[in-house]
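Just one chain is shown here, as C-alpha cells, and it is the form predicted alone.
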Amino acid sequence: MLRNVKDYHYPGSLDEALSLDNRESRSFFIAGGTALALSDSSRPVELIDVSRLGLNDLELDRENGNLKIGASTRIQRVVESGAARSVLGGFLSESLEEIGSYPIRNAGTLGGSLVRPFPWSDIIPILSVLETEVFYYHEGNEKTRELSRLYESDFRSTLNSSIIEGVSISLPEEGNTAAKFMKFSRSEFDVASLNLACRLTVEGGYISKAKLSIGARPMTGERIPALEDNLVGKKLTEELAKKSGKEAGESAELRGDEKLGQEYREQLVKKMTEEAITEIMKEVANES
C-alpha cells in the first residue's frame, strides 16, 4: 500500500487529468486502485483518479458488430454482463472469471489492467486473441491501437502521457470461431504462473484465421506470429494440435524464476496448446 500521498486529484475532464500528470511529482492514474495497492513504496506520490470521467460504459452494438468496455468498467461487472457472455460462447466473461478472487476483480479495472500490465496478466492474452481496438486520448484527441500493438517500445512514451478510455472488441466474423484461455497456478487465487489463450476459425475442416497469446512466461502477454501462420490454412486434427504445441514451446520466449524453471514452462506451454487447440477442435466439431 502507498505509504505517502500528498495530494489526490478528481479532474472533471480528460484534459484537466491529463495536465495534471507530472512524472517529476510521480503522478498516477488511479480508478479501481489494485495496481497501485501492491506498491510499498514510500516516495510522496500524486494520484489523479478518473473514475468520474464517465468512463465505465459496457454496451454492445450488433447493429456494428462489437462489445464497448470503458476504461473505468469494474473487472467483476464485465464477467457478470449478458453482453459480454455473447462474445464467443462466453468466452470473454468465463476467462475473466478466472482473475484472483471475486474481491479482486471487484475492485480492478479493465483500464488499470492495461495500462499497468503485470507480468502475469490474464486479461492480455485473453483480450490479444479477441479482435481487440485500444481506445486512448492524447494531446487533445481520441487515437485507437490494436491492443497486440499496445506495448511495443517505440509507443511506450505516447501510452505514459495518454488516458485509457476503454477498448472495443469485434464480434466473430462468419464460419466457426472458438477460443480457450488456459492458466498454470500454484492455487485457485494465485497469479498465473503460466497462462495461455488461443482462438482459431474454421472453415470446412480447415483454419483461416488463428490467434495464440502466451502470459508470464515470465513476460507480459505475448502472441506466437510465427505459430498462427503456420496454423493458417492447415486441416484441424489431433495431430496438428500435438505438432503446433511443440512448435509453441519452441518458439515462445521463455525464462525461469522462483516459481517455475525455463524448461518446466516449455513443457507447460507444450501441453496447454495442444490441449486448447484440441478442445476447440471439439467445440468447433460440435457446433457444425
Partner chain sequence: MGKNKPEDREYDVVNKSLTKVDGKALVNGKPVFAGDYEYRDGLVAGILSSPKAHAEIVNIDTSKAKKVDGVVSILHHGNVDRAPHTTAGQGYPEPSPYDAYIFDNRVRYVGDRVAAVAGESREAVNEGLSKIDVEYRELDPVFDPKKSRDTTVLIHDEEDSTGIYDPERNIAANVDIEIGDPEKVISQSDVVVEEKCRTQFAQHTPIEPHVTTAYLDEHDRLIVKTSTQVPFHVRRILAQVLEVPISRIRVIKPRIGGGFGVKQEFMLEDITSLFALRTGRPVTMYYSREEEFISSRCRHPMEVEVTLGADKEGKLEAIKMKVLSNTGAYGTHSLTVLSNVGSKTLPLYNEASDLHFFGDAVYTNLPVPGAYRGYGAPQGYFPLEFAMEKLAEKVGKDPIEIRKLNHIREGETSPIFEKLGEGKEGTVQYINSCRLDECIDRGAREIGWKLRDEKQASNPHRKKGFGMAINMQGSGIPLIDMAAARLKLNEDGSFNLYVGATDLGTGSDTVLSQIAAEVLGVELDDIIVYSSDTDFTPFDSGAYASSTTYVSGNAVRKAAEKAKDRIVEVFAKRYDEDPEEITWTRGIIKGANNERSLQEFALSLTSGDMETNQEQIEVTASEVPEESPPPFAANFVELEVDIRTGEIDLQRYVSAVDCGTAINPNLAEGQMEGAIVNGIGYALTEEMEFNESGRMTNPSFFNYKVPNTEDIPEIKVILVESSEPTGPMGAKSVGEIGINGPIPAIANAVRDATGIELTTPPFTPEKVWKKMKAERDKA
The other form holds:
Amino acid sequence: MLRNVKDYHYPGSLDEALSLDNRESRSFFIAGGTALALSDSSRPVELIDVSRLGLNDLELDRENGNLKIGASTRIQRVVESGAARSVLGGFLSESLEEIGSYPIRNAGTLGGSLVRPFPWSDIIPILSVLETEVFYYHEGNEKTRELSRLYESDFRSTLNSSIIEGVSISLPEEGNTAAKFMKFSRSEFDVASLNLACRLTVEGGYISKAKLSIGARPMTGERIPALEDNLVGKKLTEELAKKSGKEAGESAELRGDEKLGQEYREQLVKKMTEEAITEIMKEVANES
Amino acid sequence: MGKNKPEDREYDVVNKSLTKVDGKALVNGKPVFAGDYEYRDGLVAGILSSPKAHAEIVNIDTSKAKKVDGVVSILHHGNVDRAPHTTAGQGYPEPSPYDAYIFDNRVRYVGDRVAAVAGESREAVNEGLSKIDVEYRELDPVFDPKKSRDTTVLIHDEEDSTGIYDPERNIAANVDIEIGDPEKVISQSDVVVEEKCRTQFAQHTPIEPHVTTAYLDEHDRLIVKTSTQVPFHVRRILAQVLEVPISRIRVIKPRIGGGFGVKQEFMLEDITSLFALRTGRPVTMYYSREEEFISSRCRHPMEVEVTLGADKEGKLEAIKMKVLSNTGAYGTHSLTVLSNVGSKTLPLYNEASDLHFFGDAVYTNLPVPGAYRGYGAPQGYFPLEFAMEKLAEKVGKDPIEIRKLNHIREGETSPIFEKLGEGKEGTVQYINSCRLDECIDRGAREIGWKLRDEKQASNPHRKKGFGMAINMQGSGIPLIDMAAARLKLNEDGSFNLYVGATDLGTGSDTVLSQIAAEVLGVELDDIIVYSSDTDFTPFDSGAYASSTTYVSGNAVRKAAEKAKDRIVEVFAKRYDEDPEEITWTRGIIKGANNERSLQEFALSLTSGDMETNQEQIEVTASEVPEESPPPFAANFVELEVDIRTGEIDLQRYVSAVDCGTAINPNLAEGQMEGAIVNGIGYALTEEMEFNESGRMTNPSFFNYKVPNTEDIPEIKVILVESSEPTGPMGAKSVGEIGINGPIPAIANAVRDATGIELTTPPFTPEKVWKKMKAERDKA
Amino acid sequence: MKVEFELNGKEQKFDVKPGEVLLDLLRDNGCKSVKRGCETGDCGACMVLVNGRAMTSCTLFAAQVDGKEIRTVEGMEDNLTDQLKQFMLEAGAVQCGFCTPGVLISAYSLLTHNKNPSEEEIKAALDGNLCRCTGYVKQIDAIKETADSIGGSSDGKK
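Please give the other form, namely the form predicted in complex with the partner chain, since only the form predicted alone has been shown so far.
Below: every chain and molecule of the assembly, starting with the one above.
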C-alpha cells in the first residue's frame, strides 16, 4: 500500500485529470486501486481518481462488430456480462475469470490492469490475441493504438502523458475462430508464473490467422510473431500442435526466476502451446 | 477388530451436531476478538526487528526516536532486564531451554527483537521505530543445520541461558532411546528398507495474527487480553519475567482467530505489559502478516531417516529412526517436538520389538519453530509411511495388508509409551480403543482401493495414482498436563461452566458444554460457558497436544457428576430422603416422597424455602490424565500426475478416523477437514523461503501459498466411532491427527502413478517434473 | 479531506487523511466485523460490500468510496443474510469465526448476482477468502444449501 498519500483528487474531466497528473509531484491514477495496492512506498504521492470520468461503458456493437469496454469497468462486471460471454464461445469471460480472486476482480478495472502492466498480467496476453484497440486521450484528442504495441518503448512517454479510456475488441467471426487461455501458477489464488493465450482462425482446415502471446516469462506478455507466421497457411493437425509447441518452447524469450527455472518454463510453454492449439482444433471442428 | 465399539446408549446432548454456542456472535461479526476491544487513552506498540541474521548490538541510540511526536516509551536491552525464559507455553517446569530474553544485546535471526516503541498512533510508532539507530557487529551466521554442530560459531554461548543440551555444539536438545538391539536385528532381517525425507519451514498462518492488549486496572493489577492458547502459562511466564507475583496478573483469552500451535507461545505479552507498567496506559500490539510469518513461530524443518527391518512376510522386527531437527534461533519446544517425532509414530507399529529413536535439535540463525499442529508427528510419519509402502512392495503385499500386519491393536502396548514422554520418560499405556482396521477398510472402500488398477487417467498425458497412510496421535500429555472445570447452579436450573480450556476456534466451548449438559440432564442452552480468564476460570494447561476434548472434557464430566451429587445430597437433606433412592432424569429430581424439577429446586435453593439448607451449589473438579489414548486414522488419496509438467491433480482425499465417541460429529469432521487442507498445503505449496542472508523472501499470502477453495480436492471424512473407556462419554481428541496424512499419502500416490520418489515437500510441479526427467534420463 | 458515503444504510460524513485505508476507517468507526488479516488484499478477512460487490477494504482508500454504498456484516440484515448465517452455523462452517464475516460478504455478493451457482462458481466466489480452520468443505456446503433454500437448486443450471 502507498503509505504517504498527501492528496486525493476527483477530476471531473479528462483534461483536468491530465493536468493534475502533469504537475511536479509524483502522482498515480486510481480507479479500483488493486494494482496500486501492490506498490509499497513511503514517498509522498497524489492520487487522481479517474472513476468519475464516465469511462465505464460495456457495449456490444454487433453492427460494427466490436465490443467496447471502458477503462473504469470492473473486471468481474466484464466476466459476468452477456456481451463478454458472447465473445468466442466464452473465451473472454472465462479467461478474465482467471485474474486474481473474486474481490480483486470486483474492485480491479480494465484500465488499471493496462496502465500498470505487471509482468504476470493475464489481461495483456488475453487481449493481445484478440483484435484489441486501446483508446487513449492525449493532448486534447482521443487516439487509438493496437494493444500489442501499447508498451513499445518509443510510445512510453506518450502513454505516460495519456489517460486510457478503454478498449475496443473487434469480434472475430464465430465458427471458424477459437481461442484458449492457459495459466500456470503456484496455487489457484496466485498470479501467473507463466501464461499463454492463443487464437486461431481456420478456413477449410487451414489456419488463416494466428495469434499467440506468452506472459509471465517472467517478463510481461508478448506475442511471438515468428511462430504466428509459421502457423498461418498450415493445416491444423495434432502434428502441427506438437511441432508448434516445440517451436514455441524454443523461440519464446524465457528466463528463470524465484518461481520457476528457465528449463521448466520452456517445458510449460511447449505443453501449453500444444494443448491450446489442440483444444482450439477440437473446438473449431465441433463448431463447423 | 476393536471390541470397544460405540456404546449402545443414546445420548441426549452428546454425539449430536449442535451448532456452536459462540456461533451467533461470530456470524454476526461481533467484536469478540482480542483486537476488537477499544480502550480509552490507549497506546499502540510496534517492534523493531533485526535485519541481521547474527549480530551483537554494540549500541542503540534512541534519542531521535524519543523526539518523534507521539512516541511515548521505548524498550530495548539497555533498559529492560534480560529475564532468561522460554517462550514455550508448556507445563511448569518446561522441558524447553531458558534461552530467550525479553531483549538481548544479541540478535540471532532476521526478525529477532531489537527494540519496541509505544506511541499515540501507528504512524508515530512507525516513525519512532525508523529513527532508532542501531550499531551492529555482525557475527558469522549458521543456516545449515547439518553444519551447526561442527562450527566454531556459537548461537547460545551466553552465560545465563540454561537447559541447553550442548551449547558448545549448538545442540538445543537431544534424544536417544534404544529398546532391544535394533542394529543387530536389522542386520539379520530378511528385508530392510531405508528412507530419508526432509521437510521444510512452514507457518501456521492463523487468519488472525497475534494481538495483545495490556493495561492496569483500578487497583493497578496488570490485565492482559491476548490471543493465546495458554492463558495460565502466559500468566506464569509473565510473572517470572516481570518479577511480579502471579496474583498481580490477570490474563484473559477472548475469542481467538485460530492458533494451530503458534499461539501456544509467549509472544507479545511481555512487551505490552512492560509498556503498560511504564506508562500506566493500555497498550495494544498486533503482528502484521509479515511479522507473523517471520517473527512468530513456524514448524521445525527436519531430516528424518528411517530403517525398517522385517521378515519375509513383512512383519516388522525393528525400526530405527534418526532425526535432525532445526530449531532455529531459540530452543522453544525443541526437545518435545523432537521426542514426538518418535513417540507419536513408533507405537503405531508395535509389531517391531527392537527400536532406536535418536536425534538432535540444533540451533541455526533462522526463524523460530515452535508448536504446530501435529507437533513432530507429520515429520516422522512421512518417512515411516513412505518406507512402509516400499516394504509392502518388497514382500509382495498390498499396502493395506502390510499395515494391518503390523499396527497396534486394542489391549496392546508399545515400550515407547513408557520410554519416550514429553521431555522425560513417558507412562505405560495400553490401547483401550482402536478401530483402525475398520478405518482402513472403510477408507479403502470409499476411495475404491480394490479397483484402483482399473481406473484410467483422464487423458493420455496423465498417470493415475492411489496412495495411503495410517497414523495415530494422542489425547493430551499424561501425568504432566491437567485441566479443571467449575460449575455453578443458577436459580433457574441453568449452570455457569467455567473452564480454563481454551477455545481457539475449535469449538471446545461447545463440546465441553455438551458434556456438562449430558451429565446434568439439561439442554445445551442451560449451560453458560466461559473460557478463559485466569481470575475466574480454574486452571487448565491450555489448548495443545490434542488435549481439550479428552482432558478438559473429563474435567467437565467430573465437575458435572460432582454437581449432580451435591444437588442430590442437598435435596436429600432438605426433604429427608435417602440419597440412594433419589433418581435424576432429564430435569427432574425424584425421591421416594418428593419430586421437584431442577428448575424449581434451583430457585428454592437460595430462598427461605430451604431454611438453613440454603446453598450456592458450586463445584470444581480436576483431571490429571494417566494416559493419552490415541485417535487413529487411515488416509487415502486419488490423484493424477501430468507427465509433461509434473503437476499433481489431487482429486480425492478420504480420511477415516477413530475419534472415540464424537461429542459433536460436525465439529470433529471440521477438525479433520481443516487439518487435512492444512496438510495439503504443507505437502504441495507451502514453504518459507530464505535468501543467502537468512531473510525470509516470501512473508505474505501473495507469495506463501495457502490453499484456497479452488485448491482443495473432494474431501471425505468418515468418523469411525469407538468408545474410549477413559474418555468423557468415550471420546478421544482429534485436533491434530488429520495433518499427519497428506504428505505420505500424496507421496505414496505419486510414486504409485509415476514411480518417482518425492522426499522433500512441497511437491511443486517443477520438482516433480525434474524428478521424472532425471528418471527418464537415467533410463 | 471529507468523504461521504452510505455506511450500513446511513449516510455518513468522515474527515479522513487522503491516504486513509477503508479498513482502518471502518474499524475505527465501530465496524469490527471487518478484520485485519493481511492488509495486502490476499486473505479476504476485511471484505465489505461496495455497491453490493465484495471487495477487500484493506486495498481501498476511504476516498475511493466517496458517494458509494458500503455494507459490513453489522449492517446486513435481510433474509438472504439470515439464511446464510443460519446455514453456516448448521453446517459447521464457522470455526474460529475470524474469516466468517468475509466469507459471508463473498457468499452474499455471489448469491445476489447468481441465485443458482454451481459448486465451481461457489468455489470461484470464495477464492479470495482464506480459511485455515475449516478446510472450506462446510463453507461450500452452507452456501449450496442457502442457494437451494432461496429458490435456486445450486446445480448450476441456468
